[in-house]
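To begin, one chain is listed below as structure tokens, in the form predicted on its own.
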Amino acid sequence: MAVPIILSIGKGTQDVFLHSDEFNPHKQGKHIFTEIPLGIKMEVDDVTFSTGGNATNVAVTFARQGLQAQYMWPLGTDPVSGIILNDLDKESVDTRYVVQKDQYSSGYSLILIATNGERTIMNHRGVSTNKTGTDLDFGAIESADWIYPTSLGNGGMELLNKVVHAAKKGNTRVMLNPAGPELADPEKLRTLLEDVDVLCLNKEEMQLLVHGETLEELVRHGLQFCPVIIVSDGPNGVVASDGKTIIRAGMYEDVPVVDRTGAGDAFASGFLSQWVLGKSLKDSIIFASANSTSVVTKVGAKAGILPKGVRLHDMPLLEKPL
């Protein structure tokens, strides 16, 4: 069996994490917040620099699992864009489809880590391609086995539509874990789902697309559009189905949470990294959960991504015929 090619498409960022004992979470009604008073200086205990962006995060999972991981996005000639490329090169991610031009600049995120591991992200999107996908190589989409498009910046839903149609033309399979710009128009997103092979969303996001109160209801309704549906609900676990069986999984392991950044990327890419190799729905979910659990024990979205061959243990999981 040839090693599958997975092309990740979407923005890359420089992430700067600030840790402080003064970033204490407070609850007011349904909202939890960290108070940052104006006009004062707050002590920061630690600063961590790392690269992020949904598409670069998932590309690293694919590379560490021994797949042919490719990354495509226009980046700038600024130092941060160079750092992003250097990180991907170190991880053996193929960056031949990255185009660097002065007109582009990478994204930049300042992330405040609260004492409970939750975070507030201040995000600058940078300057990237447009709705038509200028400087993207659509031939690369047609030649890949799978694509993972996410966080498409200024291109949004219109660019996602073009990317998915290019995949259909090349018989390339699609996993979709859409970010904010792609979720902004649920009606248009729903029209694309017939060309998506695996859809992964959290409960609130899935409720934008189909009706349902429970995770199982949402998964069953989602199967009307896609052959594989995964719906997560944070600490309440995940429900997934491939149209044959349905799985409800809890937490892989109760670990101290250091930083939740990248946990969703680690779960979705962890699933796909096993699914493309022919692993079962159950085994793919177990690895996805383990990968996500590992990531939250480290600062940044990539440090905790699991290597190939890591030994996994059992987890709370129930599988039944659909």
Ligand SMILES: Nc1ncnc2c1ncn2[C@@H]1O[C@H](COP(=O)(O)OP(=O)(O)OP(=O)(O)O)[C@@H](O)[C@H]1O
Contents of the next structure:
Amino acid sequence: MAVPIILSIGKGTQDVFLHSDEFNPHKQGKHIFTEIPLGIKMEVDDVTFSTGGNATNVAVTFARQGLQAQYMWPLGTDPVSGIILNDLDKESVDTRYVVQKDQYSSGYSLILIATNGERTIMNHRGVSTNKTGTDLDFGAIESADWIYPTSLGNGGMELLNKVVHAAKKGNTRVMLNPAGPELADPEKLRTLLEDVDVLCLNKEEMQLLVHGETLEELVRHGLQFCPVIIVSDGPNGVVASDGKTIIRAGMYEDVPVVDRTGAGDAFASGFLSQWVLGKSLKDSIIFASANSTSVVTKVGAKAGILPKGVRLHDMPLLEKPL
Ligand SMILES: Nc1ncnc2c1ncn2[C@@H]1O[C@H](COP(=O)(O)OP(=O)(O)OP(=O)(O)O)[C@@H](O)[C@H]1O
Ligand SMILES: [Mg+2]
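Switch from the form predicted on its own to the form predicted together with the ligand and give that structure.
So here's everything in the complex, that chain up top.
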């Protein structure tokens, strides 16, 4: 079998994490906050630079797992766009479909890590392509084996529709783990699902699409729309089905969480990186869980992504016929 091509589509960002003993949580009413007096110059203890953006994070999982990982999004000529491109090059992600133009810029997030592990994010979302996907190469979508579109910025549902329809035209399969703007219109998203091959969401997101209280109910209802459904619930585990069996999995390891940025990306991309190779639902879920567990032990969305050939151990998991 030729090495599958997975094309990831969506925004990139620069994430800058600041750690300080001064970011102390205080409680007042129902708000927990840290106080930063106006006009001071504060020393911080540590700074970590990392690139982010869902599509760039998942592309790195695919590349580290030895797949033909491609990334497509119009980038700017700003410093952050350059850093994102560099990072992807270093990871052997193919960026041939990226165009760089002055009118675009990548996102930038300043993330304050408080002493209790909570975080406050200040985010500039950058300037990205429009609803019609100007400067995206729709031919690239048709020639990939799989696409993974996410964080389409201003493009929202309209662009997602266009991307998924291009995939169908080219017989390209689609994995979806939609972000905010795509989830803002659940009705439209539901109609798109008939052209989606694998859908991965967390519990709250899935509840926007279908009824259900438990993960299992949500998965069963989701199967009416899409052949493979995965619903995660943070440390409470995950339920997944491919229409043949249904799996309930717990935590891969009870690790100290350093920074949960990228957990969802590592999980979903970890799953797809195995599924495209024809691995079983169970093996794909185990790798997804191991990948996301590793990511939450490091600062940033990419540092903990597992390399190829890492030894996995068993995890609490129950598989039964659907
Ligand atoms: N505290 C944790 N300890 C170990 N593993 C974790 C923890 N939190 C998350 N994970 C792993 O990450 C996976 C995805 O997490 P979660 O369900 O929170 O996704 P998400 O809400 O989509 O995340 P994101 O906010 O990154 O999009 C979980 O199924 C689990 O395998
Ligand atoms: Mg998520």
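Throughout, rigid core stands for the largest set of C-alpha atoms superposing within 1.5 Å between the two forms. Positions refer to the first chain, counted from 1. Computed from a predicted structure; not experimentally measured.
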{"item": "Rigid core fit then residue 34 CA moved by 2 Å or more between the two forms", "value": "yes"}
